Every structure is written in structure tokens, then in C-alpha cells.
Amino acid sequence: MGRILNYIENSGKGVYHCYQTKKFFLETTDYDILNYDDKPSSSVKASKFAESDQTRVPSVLIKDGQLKRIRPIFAYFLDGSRHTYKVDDISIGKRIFPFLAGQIVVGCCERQDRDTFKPFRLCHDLVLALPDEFDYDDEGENYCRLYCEKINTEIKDLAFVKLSNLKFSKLLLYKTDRIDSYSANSKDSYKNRAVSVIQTQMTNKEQELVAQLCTENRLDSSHYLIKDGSLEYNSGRNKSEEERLKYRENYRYVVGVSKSFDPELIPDFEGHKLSKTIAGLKPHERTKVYRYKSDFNGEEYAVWYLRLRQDDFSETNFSDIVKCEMVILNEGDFIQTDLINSISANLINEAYPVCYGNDTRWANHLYPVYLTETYCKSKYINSEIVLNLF
């Protein structure tokens, strides 16, 4: 038994049982399900504009003459992933449920012109993920806080811990309030309970961030921030009004631009689904900006889709368009429409040079935001590593 699932049996005297199961990296398909880019569909009947010009046409084009004369507005880039494994099964009491590790890597990338793209800021974390009934005294917070350390107390003489600073950040709780048909590939299973409560870990550390953006004046109408996926965060149901309205402060100068999207996500201006709008998109092309507000944290969205190319791709309809949000500071706003198409015009602009070949979602990329993928993914340390440690 490895040097954690050991510490955690004779630390528990009787409490805990580990099975020492396989130990493996969740692949993507295993948490495809978890939808995170892809939120619940709106119940509204026809969507409000949120950007000025109200003219009702199904989309507008972004013309040669906006492409060329736009002055470049993007400075900053954030891409934040994550690694799960499944590292063993735990009894607790009469109930067994799946132990998940995680590897949480939040990168930023700065642009300050052409030839000086170069990281910025990196958060790389390492939690646990074990079932809330672990805290069986209900100790809370201070509990989790303390045997995380005593865990990083455990592994600090392990060769490969100390030459690669190894530690674990956090240690997380999933709930088990009973699930009453319990499958490991149903959508509100255990297994993706703790793979929820580490996604969300991630957001945090990206909102964290964000802030630090802010808090350092790095952020205004000149120097906008991209961030790789939707703005639309999961982990602001309990949030206090002041910390809503500070979310929507730190994402005043922030596009989120995702590769992937629901095309029925809001129905159109007329009530129609707006995937035939997106779909019939010609080159350079976007939809009207429409408001969204979340059933996830209440915040309320201004959306819209956007052709990035003008060649000619035949695998999907969808295949070079991105789905754009930006928060709506306060309920009822409009943004300004010639706000939106530099926006668009920029991010047109960002999708050259192509990854082609690099990256089989290249229709959809923009090439700083690939960059920054790429800067990530080179800081996570081998799985192999991690999962040795248990």
C-alpha cells in the first residue's frame, strides 16, 4: 500500500478501509458528462438584445475595414485544466466511495505587443477529493486544513517529493447525501461528485487570479483579458451580494470565448432556436448579443457567436465559430454595439496564425489562447508521479 492510503488506514484506527484498487488518470471521456462549458438550456421564449443597437436582424457582419484599422485590445490570456485520477476506493462506516486526486494547473500569459508574448502568473495545485463523511466529526474547514499538512507531513521524505516540491494544497469534500441510483457513469454519481468539487477548485483559482489582475490596475478598456471557456462559474450560488458585485467588477475587461458550446443554449429574438442562425454564419460574421442570466449564480450574460474564418470547413457547421460572453455589470445594461464588433474584429484577428496540425480543435483557436494552453499543460507533473504517491 502506498505511503497516503497507508497513513489514512492506521490514522483512522478502524474508521477508513482502503481497497487498494487500480490506480488511473480519469480520461476526458469520463467527465465528458460534467457538461462545464455547456450550460442548462434557457427557459425564456425569445432572448432581449444586451447590446445597444437593437435593430432586429438575425446577425452582422464584421467588415475588412473594422479587421484592419482595429487597434489590438487583448493583453492577457487564462486557460486553467485540471487532472483527475482515481486512486482508490474508501469504506467509511458501511458505505464505500471513490477517493479522486487532482492536478489543477491556472495559467496567465501577458502580450504586451507582438514580440513579447510570455507567461505571466501560474497557480499548479495538487488536492484530494474524498467523500464529506471522512470528516465524520463534522470538524469543518480547520479539519480538512490539518490533515492536508499532516498528509504533506507524511510524503516529504519521498526522493521524488522533495526534488519536485511536491505538496498537496487542499484537501476537498464531496457530498453523499444518498444518489438513488448510483452508477459510476451517471451524471450525479459519487466518482463525478469529486471530480465536480475539483472543477470547482479550478474556477476559484481562475476568479483568484482574475482578481489579482485587478487588484495590480492591469485591466481596463485598453488592455482586455481573454479567458479560455465560459464566465459562467458555477460556485456563485452562495454568494453574498458584495462578492457578486465584485465578480462582476473584476470581469468588466474580460471576454470568455469557449471552443465548444450548446447551439441551443437561447432561443433568438423571434423565439427561434438560434443554432440555425450560427450555423448559416457566413465568414466573419456574428449573431446579435443576447442577455442570458445563469441558473448557476444568478448573473445575467451578455452572449453571441462568431465565425472566425473565411475558409471553407466541411466537418461541421460549427467548426470555426466561438461562443463570446461578457458579464452585464448591472441588470438591464447594454454594451455598447461598437464595443462588441472590436471585440469580434480583435478576435478574428487573434485566430492567426493557425495551429493546424498541433491541435485538432484549430478551427476554433485563437492562437494566444493555443499558446497558453500549451504553457500549461507543460507544468503538470507526470501522472505516473502522482499516483506513486499513493
Given for the second form:
Amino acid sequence: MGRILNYIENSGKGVYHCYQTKKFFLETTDYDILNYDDKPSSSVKASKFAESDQTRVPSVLIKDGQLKRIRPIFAYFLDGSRHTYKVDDISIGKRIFPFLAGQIVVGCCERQDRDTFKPFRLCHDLVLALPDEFDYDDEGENYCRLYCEKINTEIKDLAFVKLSNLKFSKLLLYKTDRIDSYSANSKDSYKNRAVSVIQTQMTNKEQELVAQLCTENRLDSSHYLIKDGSLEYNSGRNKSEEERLKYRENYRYVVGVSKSFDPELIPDFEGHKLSKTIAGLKPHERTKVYRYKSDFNGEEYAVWYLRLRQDDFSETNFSDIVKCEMVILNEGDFIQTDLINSISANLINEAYPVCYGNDTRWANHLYPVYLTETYCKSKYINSEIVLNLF
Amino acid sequence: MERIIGKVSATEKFPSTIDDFYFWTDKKQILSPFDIVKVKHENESVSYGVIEEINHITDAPSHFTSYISSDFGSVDERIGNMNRLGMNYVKARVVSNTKDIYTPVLNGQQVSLCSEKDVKQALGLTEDEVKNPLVCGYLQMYQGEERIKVKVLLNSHFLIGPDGAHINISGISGLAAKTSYSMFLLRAIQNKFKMEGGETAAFVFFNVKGRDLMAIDEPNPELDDSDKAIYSDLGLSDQPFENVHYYYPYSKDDPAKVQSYALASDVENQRMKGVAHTYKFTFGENQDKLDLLLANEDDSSGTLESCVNYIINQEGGFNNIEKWETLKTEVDKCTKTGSNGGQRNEIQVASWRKFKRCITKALSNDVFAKNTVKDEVELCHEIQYKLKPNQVMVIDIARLDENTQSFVFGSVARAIYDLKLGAERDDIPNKVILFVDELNKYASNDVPKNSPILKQLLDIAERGRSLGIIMVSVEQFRSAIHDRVKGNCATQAYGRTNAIEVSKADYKYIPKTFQNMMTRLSQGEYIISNPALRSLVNVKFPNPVYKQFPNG
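And the form predicted in complex with its partner chain, for comparison with the form predicted on its own?
And the full complex, kicking off with our chain again.
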């Protein structure tokens, strides 16, 4: 048994028992809560347009002229990812829960010109995910913070901890009172909840980073940010109206670009499935921009789909299509069609060069996003080092 | 602090070793092979590396990725909003460490450019380190404002003895400027001996092309101010050679009575100044050098050698001969059979006939004369008795036929050897520096093994250092030269050459990039190897200080 498990068992004085089960790295793909970046589809019959041009056509072509004469508007690229580790099973009272650890990397890169692409900001966090039963006296935030500090004190003298300046930044507690509704396997439900709190912590970090960029006035109409993945965060559910307003304001110059998406998330303006329109998009064509209200956080989004390249070379009909999202600042607002076209043209341009050979998702991967992702992944601490702390 | 340009990268496939390391740098950082960089190392020491290879790499795993990235084969200049991520990685060979620590440099260490002082320290060129300094050119590195120029000083003891001797210079005709570089070095040597006193040196040059060396004591009117500034920076005189004497082969028919490409008026001017002499070879002074006349003849059975020995030993009718004509008559007698009134001796008539054929052809040149009159001289006599310290003898052989050239060269080389071995006079120069152009004529792999000139050259190459005979040899293709001759040259200078030549075994030890560079060197640029240098060095030198004859 390593330092942390030992400490938890000894300091708990019989409250906790660690079983020293096998420690392992959870493959992200196997344990993703969601298959798509999207949340489950809403129940709207026919979608409404969220762009100023209300022409009732299924798709809009981004013309070559638009592609060639534009100045790049994207200057920042953000990506977040996390690794999760099952470090033990812990018994509290009569129940046994999985004990997870997470490594979160959220990075942002800045592009100054065609050749200057530099890391702008990086956030690297180690977190612990334990059942809420762990806080047996219901002391809340304070208990978690103090316990996390104690663990850091316990491990601080380890040589490799000193060398890499390792520190746990947060102890997260996952709920144990009811079974998650979308967990296929109830056996893994606690584990999924633990992963989910780590995921939420990651998205919080992403939002903090965007907020920082806004505070520093980095984002404006000629310095947009591309966020890899959806802008629809789970965590908005419990936010106050003021916080939600702040969130919307921060995301004014942010475009969320998802490579994997549910094509049937929203119906088209006639109430038909949009997937058919998406599949039928010609190269450099986009769908109309639809209004989508999230059931999860209550925010309104402008959503459209864009084919980045010639489809002759794609593996499937959807593999060179991206889902684009922007936050609608005030409910019912429209986004100017010129801006949408300009963003779409920029996204098509961002698709070159390609990461063919390095990433199987090359067809709908944007190169600067790919670089940001690669940069973030390069910042992970070796999993063996993390597991050996326990 | 000099600019930091990258960091050391040690990977599984390309680790840092005692000998070399890799570092990454910005793709727009301009560097060249032979540039020197420095890296901080253990115990606050600094390791210096000389750049050998520069590679540009992107994150594209295949050319197909590049093709797709160009919008599936579009040749437009700009596609997309950014260029593919790329960087240069550079291989550098470790040349030195300030505290003699040669464990591999560590991953992640910063790599920076060098100052002039650093470069000198890296290559061992600091004034403190180079004893008996002799300028052999200058090196330039980096671009733009960071460009630095460093004087390359070599310890003359490793160049012209006693610790190392002989210089070999190779490169293709014209583009390499071999003669110019040889003269640059020789002028620097003359300058050094004159300025420093102490040891003395004399110089013997052979002029083998046009009038190349026939005005080395006249200034070069085309030497511009920038060249003069370089000479001044290098601490060298921009004046031509001093104390030069020219030796022209005798000719019966030429108006100036010389066989030379030099203009009659120029020869006359030199005569008036007392620096031009006409040389001849009389039988009396040269009978022991008969073997040199036959140096280029294939004599695997030794028949010619036995004839030569027979004559040198004055056997049969060959005693008391004083003239070449008498020699021919006597040889003629030996070619007749007894029944035809010939003289019988132990050498077969057929051998004598072969000897006659060879010798008649060789002796047909006017330099083989009856006697010397007025100002005419015997070359061997001049060397033996008149070669003084700081004197330069230029012997013109450009217009002579190949056999006679070999004879002249062979007899001069032998005379120098004899001078250093046993001449009895007080003012024998401590060093005699022999400049041999077209070395391939005398010491190529194709020269017969028993060639007396080759033997002479091997003697000089192998024993010359201790005797004070230093050879500065020049040839087009180093690979064609006899191993023992080039192997004994401490200093090698490689000028522009061709790809076929660098593929030969002689160049195997030179890194591939440097080999390729040899095929692109510009005129006046050399790659130098010397035991006192820690690495091969790419040097430049200014235009010659003496009068040039670009059209021969």
C-alpha cells in the first residue's frame, strides 16, 4: 500500500478501509459518460433559425471567394482533457465505493501569424474523487480542502513529488444517493459518477480559462477562440442568473467545434431529421444555423454543421463534418449571417494543414486544435507516477 | 550572453553521445555546417559543438499528409490559415569542453551561438593556446548582425615541423584556387620567419602552369582595399614575396633563350634586376641522375636500371664521358651486335636498344647541354651552394615535356635532400620548403613502384620532417596520390572537388554533410584538417598579393 491509501486508512481510525485492489488507468473512451459531445436530444418538433438570414433553405455554400479573401479571425484555441485512474476500493460503513484519481489538463494556445503558434496558458490539476460518504460529518468544502492539504503534506517528501512539484488541487465528492439514470451498467455507476465529477472539474477549468482571457481583454471580434468540443456544460444547472449572464458574455467570441456529434440532436426548420441534410452537405457547405436550448443548463445556442472538405476522400459521410456552436447572448437574438459565413470560411481554412497519419479523426480535425490537443497531452504526468502515489 | 537558439534533444533514436548531440531550433534560424554552438554542461563547464547536419521536420508523418494538406494537390502558395508546425533539428559534433568533461550533454540544455572568444576557445585557437602561431586563413560564421570573423592560427610546429610537417592541398582545377592558397600559406610562412628571426627557411617552387608563379615578387594591382583590410586583420603583409629568383630552362631557338610562357620582355626585366637565371643540365654534373630521366618508363624487368647502373659505374666504354652526345654515341655502340662491330658486355643488346630509345627521346631537350656559360646555372649547384635563408627559388618547368619536367623535379628534390644531408656551409636554411604542384605526376598510384622520383618523394615525406625539408604538395584528386605520401602530410586542405572524388575511401572519415559541402565550396574556401585543430575548419583567404596572369 502506498502513501495516500495508508494515510487515509490510518487517519480514519477504522472509518475507512482500503482494499488495495488493482490500480489502473481508465481508458477514456471506454468510460466516457456520453458517446457524443452533445447532450441527449431535446424534444423540439421543428427548429428555429438563429441567424439573421431567415431564408428557408437547408444549406448554404461558403464560396471560394469568401475563403480566399478573409483574414484569420481565430487567434486562441482551447482544449481540455483528463485521465482517470481507479486507485482502490474503499469501504465506508457497510458499503464499498470506488476511489478514483484524475489528472486534468486544460490548455490554450495562441496563434500570432502563420508561423507563430505558442502555448498561451496551461492548467494542470491532480484531483481525487471519493464518495460523499467520505465526508461522514458533512463538513462540506472545508473538509475536502483540509483533507487535500493533509494528503499533500503526507506525500511532499517523496523524491519524485518534489522533483515534479506534484500536488492534489482538489478532493471531489461524488453523490452516492441514487443510481444515475444514463448509466448502462449499475455496477459501474459509482465509477461513472466519479469520472463525471472529474469531467465537471475539467469543464470548470475550461470556463475559468475563458474567463481569464476575457478579463485580460484578449478576445474580440478579430481574436476569436475555438473551443474543442461542445459549449454546453453540465455545470450551468445550478448557476445564478448573474453567473449565467457572465458565462454568456465570456463566450461572446468563442466558437465550439465538435468532431463527434449526434446528427439527430435537433430537427430542421420543417421538423424533419437534420441528419439527412448533414449527410447531404456538399464540400464547404453548411446547414442553416438553428436555435438550440439546452435541457441541461438552460442556455440557448446557435448550432450549425459544416463540411470542411471534398467528401471523396472521407471515410464516412460524416467524417469531414464539424458541429459548430455559439452562445446566444440574449434569448431570441439572431447572429448575423455574415458573421456565421465568415466563421465557417475560417473554420474551413483552419482545416489545413491536416493531421492525416497522426490522428484518425483528421478529416474533421482543425489543425490548430489538433496542435493544442497534442500540447495538452504532452503535459500529462506519467500514469505510473500518479498511481504510485497511492 | 549570446543568443539562445534552441535546446538539446536526446531521444531513444538519437541520443547525446560523447561525440555528438542533437538540438532543436526554430525553422527560420539560419545556421550552416561548421558553425559552432555552445551548451552548458556539468560543473559549470561549457561544451562546444560544430554543426554537421541540419534537418527540417514537420509533424507530417508522410508525404501523403503533405499532399492532402495542400488541399489534395493544390499548388497555391498559401492554403489554410497557418503553416504546418515544423522545426529544425541539428546534429553537432562535440569539439571541446572547458573543463574536459566529455559525458554526453544533457537533454533540455539551452544551446546558444558563440562569440569570437568562444569560437577560439572551442577550436583551440586562443593566443594562449596556439604556440608559434601561423595564420592559415579566417573563418566566418552565422548570418546578419551575428556574423563573426575569426582568424585561424595554427601552431607552425604542426605545419612545418618539427611536430608535424608537410601540407597537402587538393581540389579541382580553377575552382579550388589551390595555387593561390598555397602561395597564401607560403607567403605567411616567409613573413613569419622574416619577422621572428631565429630559425630560417628557404623556398623552392615549381611553376607548372603558364606564368602563374613567374611574377610572385610583383604586387597584385587588382588587390582591393577590402582584401588589404583582411590581410591587415590577419596581421599579414599585403606585399608580394621577397628575395625571389627565377630559373628558366634554356632554349637554343627562343629569342629570350628560355623555354617559358613568360614574355621575353618580362624575362629581360628580371635579368636586368639580376633575379632571372637560365638553367641547363650538363652530363658532368648530372650523370648520377640518369635514372631520373627514365622515371616514367615502365621497367618491371629492371633492364633500364641495369643500363643506368652500368653507365653510372663507368663500366665498359662509359668512363671519362663528359658530354651527353658522347653518352649517346657510347650507348649506340652497345646496341650493335658483336658481328656488327659492337662492344660486348653483360647486358643484352635488346636492353641497350630499349635504353637508347628512351634516353634519346629524353635528351632531345635543349636543357641537356654541353656546358654552362655566362649567367647560365646548374640547378643542383644553385641549391647546393646558393640557396640562402628567406630566398625563394621559382623553377619554371611549365613548357618542358613531361619527361624533362620529371627530371628537373627529381634532380631538384635530390639536391635539396643532399643539401640537408651533407652540404658544408654555414648558411644552410633550417627549413627548405618545397612547393610541388601537380603531385599526381610524380606520386600518383599509377607511377611505377620503382620510380626514382617516387622514392625521392617518399623519402622527403617520411624523413623530411626531421631533416627540415617540408613539402607543400598540390593535386586535383587526393584519392589518386600514393598513400605513404599523403599519409605523412600533417595538414590537409580540401578545396572544391566533385562528387565522384568524395565518394572515395579517402573521404570516408569526413561527415556526409561536409563531403557534400566540398562539392559546393566557393573559390577561396577550404576545409582544413590539422593535428592542432580540434575539428575540421572551413577557412577563407583573401586574393593573392602577387601579380596574377588570369589568361596564363
